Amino acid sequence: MEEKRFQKNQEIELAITDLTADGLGVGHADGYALFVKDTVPGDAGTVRVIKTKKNYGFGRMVDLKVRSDWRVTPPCPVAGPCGGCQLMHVDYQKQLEWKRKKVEDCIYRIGGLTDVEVLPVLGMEEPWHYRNKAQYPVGTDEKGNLIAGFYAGHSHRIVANEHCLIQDEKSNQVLALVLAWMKKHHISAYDEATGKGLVRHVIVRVGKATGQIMAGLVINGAQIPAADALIDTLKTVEGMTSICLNCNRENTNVILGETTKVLWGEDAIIDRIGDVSYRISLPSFYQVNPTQTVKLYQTALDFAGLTGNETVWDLYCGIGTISLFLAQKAKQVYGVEIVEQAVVNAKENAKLNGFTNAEFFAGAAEEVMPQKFLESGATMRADVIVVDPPRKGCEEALLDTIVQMEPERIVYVSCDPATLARDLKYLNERGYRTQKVQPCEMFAQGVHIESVASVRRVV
């Protein structure tokens, strides 16, 4: 069929047949896919198209005249503007599906792994108030009032919402308590256009097992005025422990500065997934979701299949989490990490769970574990190696190294069903089977997935 254009602002029937990896929907005219924001399968109506390019276009549903039974009413009055939540118009069970098949689809169509088992998502109870980090950014809207929120899809305009049904009921009072402090004291927000004005953002920071809070502002500047005002009324906060000031005048957008000091209280919270605490500062890398980071955590320790006798490599290991995770179960324990602070916050923990199996290096994984390779003369081993890389996934440098090193088992924690994929063949193709994954709900109402991959070596 001959290729149909369409002309911005032209609406035209569309149903929708299934969704993207970033959440939305796609429909097809004549062979011209439509990505269509805030739709699911199964529903159908009039779309006014609002970019075109050559083979596929962007659409807004002006009319919906078939509704999916995929869809539900969002509880946020501002789910559709703010970007954080893609899929909350979408029923839960729904998005458990889908994540299923979204893995599936990645490991089965990038990984040629058709004989793969990809395991029923561990889904959450109670979907809402389960983040234990929130970084609101400040700034003021057209009218020139103060407000704080979220950013909107791919944008840095701040939708205002104090209220996030995902974030964790106390980061939202103290957020609160911020802005009338700011308020009350005529303390200007950051604007990115200028470069002016002093608070750019609230972090919040909430150890769920223990009730420990830590209240972080991240300021274009050194320090603020009526800091004994803001202490006063943080303080107030049953679990407050710890309130700092980040210092960040760049021009950038990354939100943390390299200075912090601490106002009042502690440096740092303690926080426990299953029976190992962990200690946390302003920008420690922790996951987001502990009630679901046990049953991750827990699965990679599964799957680790650790006797007692075991020596394993965890890369990428931030903090220490997984490290000291499985550090209850193996012989000993080596972690890499690039972030230098990182390492000395997985020493501490080491520390503060009297760990003496655990050992901590500060480098590129992909660096610093073909040095030590080639540095023992291609004679170092190890029985289970874990890796939980950024979302880019694994270098292949590093994954070689890892065959080099002839594990028996590898654990592959991914936050990213393409790369992991990618990498899983590149193993599979090297003396590996990958046996199954189980994927793990961490971002309830996102698109995100992590999943953890049971890998054997076979030759």
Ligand code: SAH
Second form
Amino acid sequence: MEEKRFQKNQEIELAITDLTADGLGVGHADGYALFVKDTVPGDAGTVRVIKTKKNYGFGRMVDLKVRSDWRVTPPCPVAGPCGGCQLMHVDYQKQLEWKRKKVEDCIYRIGGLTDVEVLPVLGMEEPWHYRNKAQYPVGTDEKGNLIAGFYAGHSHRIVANEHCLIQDEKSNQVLALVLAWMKKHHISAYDEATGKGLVRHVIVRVGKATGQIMAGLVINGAQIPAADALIDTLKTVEGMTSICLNCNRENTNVILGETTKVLWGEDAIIDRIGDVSYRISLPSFYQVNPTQTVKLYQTALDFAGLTGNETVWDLYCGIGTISLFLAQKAKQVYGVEIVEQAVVNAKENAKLNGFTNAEFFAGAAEEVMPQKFLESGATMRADVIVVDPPRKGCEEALLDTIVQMEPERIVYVSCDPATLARDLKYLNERGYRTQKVQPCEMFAQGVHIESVASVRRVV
Ligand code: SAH
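Got the form predicted on its own; could you also share the form predicted in complex with the named molecule?
After this comes the whole thing, all chains and molecules, with the earlier chain placed first.
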């Protein structure tokens, strides 16, 4: 039988020295790592072992004897059980320092780029109520009461929360109205276990610059009863512009189903980042923290170093957000995006703003770019290439084509510092040097961090 260093329920004295990427406190006892939820570096006390593996285990702090100066009392009453905010018990300045260090560790350890400067995180002045998009799962508690809120960490158990402190107040208001409508008209919540029940999620988007609001219901069916009553109640919310219904009858973790229809109003809302306006529909990808998005895009624009003569490619362009930001300063911008509907939106957004120097292509960047390069007889060039991939980073086939296109500058926008570091290393081995990395807060109170890397050609 496998020998375990500690027994379940054993209590040990432990000092917390680090946080994992998921925000769990970590302490070491005899070289054995114990992960302890809701603790921070600098804490020490009695930890009860709750789960053991060969090389590590999990524990719970049962008697906190030394309180770290990282600690603050989370203002949200469900900060512990809710999986939404992993760092609400950490002082905000410490959150920012920890995130900078996390990016630097990846750049140094995974990327091996120890001479690269990782700048202080561009933080928020007011790290609350910042989100422009809420997705509340709806269900019932063990007594059968209707609840909505967020999933507990690593689970699909709903922690009821109608007053989330990182959502816009308008989102919480829409949720309360939908729940009241459901109660009044005896409309059931979806039950993942049985696949029965109607309402799965309430989604709210808020255009922070324009005040426009979209309310969306994801339902396990084709239509809803008492639709007029829902419309009447939601119309009382100032700025309500669009009420949509999305049908998802699959037994799946994916929130949205394939069809969305408009119940009332428009099929999209408009928001603005800096001087550029964007149309956003229910399924569109749109950065969730608009106060910070402008800083992120401005950093990408600064790193692009545009003078007005450049040809720029924006890969993984979504609805053309960064592309159009760049189009303000470039001669020509090309965007590539895998979701066809997003490409349609990107083209509409170019028109909406009167840009004639932006063109968009649908397809996987790692297929479209090598193909276009080949078709050009290997002559296609760019002055600047911007990439903003999902967490898994860029495929090598794409990075190879980028290198062959010999751009003077590459601007890498990343939501995962580990894959960013991996890809910067790859570019570093092929004639490109990372000059600096600017982390930018997008998810205050949570563990994630966005970064922008400035990369230059040296050969
Ligand atoms: N730059 C945009 C979107 C970034 S999110 C913004 O800031 O709003 C990443 C985008 O990459 C998503 O729109 C996603 O649909 C797209 N995507 C994912 N895989 C892709 C691929 N292989 N090729 C092109 N686009 C991809």
